[in-house]
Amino acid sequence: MKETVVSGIRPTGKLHLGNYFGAVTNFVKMQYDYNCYFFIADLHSLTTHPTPQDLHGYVRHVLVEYLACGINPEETTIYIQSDVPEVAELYLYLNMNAYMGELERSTSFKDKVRSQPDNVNAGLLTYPTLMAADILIHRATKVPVGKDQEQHLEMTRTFGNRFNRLYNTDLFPESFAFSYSENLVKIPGLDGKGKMSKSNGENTCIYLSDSPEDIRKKVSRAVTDGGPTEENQQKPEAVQNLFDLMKIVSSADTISHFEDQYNKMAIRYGDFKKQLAEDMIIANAPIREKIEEISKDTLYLRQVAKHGALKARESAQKTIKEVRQLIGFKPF
């Protein structure tokens, strides 16, 4: 029997290269080897209070882009989180056994408290339990997540094991981070700081649907420095980020050329950025064309979402039935 994999992406806009190379590429590889559930995490996105119009549009964007990237609804289960009410039910049960102290110690919660002090809502505090519900509802053992989510995954194991102990069961297996590469992938942004993320600003991301003109403009504004002042010196973070991006989209010869230019203090960042932008455009072109094609087919998108919801609920209902019985919810 194939092991079960679960992962999702919040619909906060369009997918960017960080999503694609950091997660979706792995999704495409995994779908043929594992029993996969890939969802669009619209319940998670409610912590930021999107408008109804934005939320629906964002969900549609991600569904289109999942399909354009090569996720096959005949090989795997693609679904929208809110189409599976069993997830919210399990979230409630897990919250009953989660403790304030452990939730408040979550690194992502503390980061959100600092970054958005006027919107510290209960959804942010209990984000780890909703994430755990997403995973445990299908009893997954593998979860392709980025480094920033590893603590949440550790908490998922805590919640699953706690439920097992409380109700003397082995219902929930332990789940672990998983990637087809040795290390979990982190795609840097264009701002010279950390990973590519919409929360760091629209211009730090290269979106899968960006036009060639958009990509050239964004890359041209990417953060660099004044250039190396001695041979073979270590690159500052901003410059290293751009070289890391080049390693993803460019040929080995191209990378070697610019590494050599940097080490000799002969690099011209303008030429470097132009090459990086053109290589990004070439790498992204097939996906962008598919996005434009699939986004026109509303009937197909509706069928994919409906089919995915049925498959996901079939799995989720089996888990919830057992959970309810274990807790003691039984008909008279």
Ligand code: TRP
Given for the second form:
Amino acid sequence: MKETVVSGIRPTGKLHLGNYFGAVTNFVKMQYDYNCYFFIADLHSLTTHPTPQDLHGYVRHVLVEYLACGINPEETTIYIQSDVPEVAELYLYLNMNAYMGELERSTSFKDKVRSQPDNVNAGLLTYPTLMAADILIHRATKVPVGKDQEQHLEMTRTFGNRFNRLYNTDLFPESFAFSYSENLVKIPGLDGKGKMSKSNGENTCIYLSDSPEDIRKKVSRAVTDGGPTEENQQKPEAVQNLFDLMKIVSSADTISHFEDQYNKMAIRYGDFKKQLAEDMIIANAPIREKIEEISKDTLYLRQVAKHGALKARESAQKTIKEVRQLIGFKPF
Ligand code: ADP
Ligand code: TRP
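Next up, the form predicted together with this ligand, please; the one we just looked at was the form predicted alone.
Now the complete complex, all chains and molecules, led by this one.
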């Protein structure tokens, strides 16, 4: 029997290179070796109160982009989280055994309290139990995500094990973050600090759907410094970040050329950025073309979502049936 894999991305914007290299490339590789469920976490996005138009538009974008990146709906179950109400039901049960203290200690909750102090809603506090429900509903063991999600997976194991202990069962297996690369990847942004993330601002991100012009413009504005002042000096974070991005999209020759130039204090950031932008454009081109093509085919998108929802519900209903029995919800 193939191991089960679950992962999802919140539809809060279009997918960027961080999402792609941190998560989606692993989805694409895993689909042939595992029993995979990849979904669009629209319930999770409600924690930030999107308008109905934004929510609907981004769900569509992410679905198109999943397909454009090569997730194959024949091999994998692709679905929209809100199409599977069993997830919300399991979330409710898990919340009964999740404690305020542990939820308040989650790093992502603390970050949100800082970033949206006027909207500290209960959904934000219980974000990790909803995520645990996503994973436990299919009894997955592997979860391809970026490094920032490790704490949520630790909490998923805690909630699953706690349920097992409480109800004297081994229903829920433990799940772990997974990546084909040795370490979980962290793709830097263009703002000179931190990771590529929608929440760090639009200009830190290169989107899969960005046009060549968008890419050139954003990369040309990327933060650098005044240039090296000593031979072979260590690079400041902003410059290192651009080199890290280059490692993802450029050839080994190009990278070593610019490394040499930097070490000899001969680097011209203008040329360096131009090369980086052109290599990003080449890497992005096939996906961008597919995004445009698939985006036009609403009928196909509707079929994929419908088929995915059926398959996901079939798996989810099996788990919920057992959970209800274990909890004591039984017919007389
Ligand atoms: P954002 O930070 O733009 O809001 P999300 O938090 O929605 O992105 O991330 C969706 C998925 O993409 C997660 O699995 C996350 O770990 C991964 N991811 C996001 N940004 C990066 C990044 N810069 N590097 C690696 N993985 C990332
Ligand atoms: N929390 C994840 C993120 O911000 C999205 C997510 C929701 C998820 N449920 C999940 C990822 C279940 C993996 C498995 O990126």
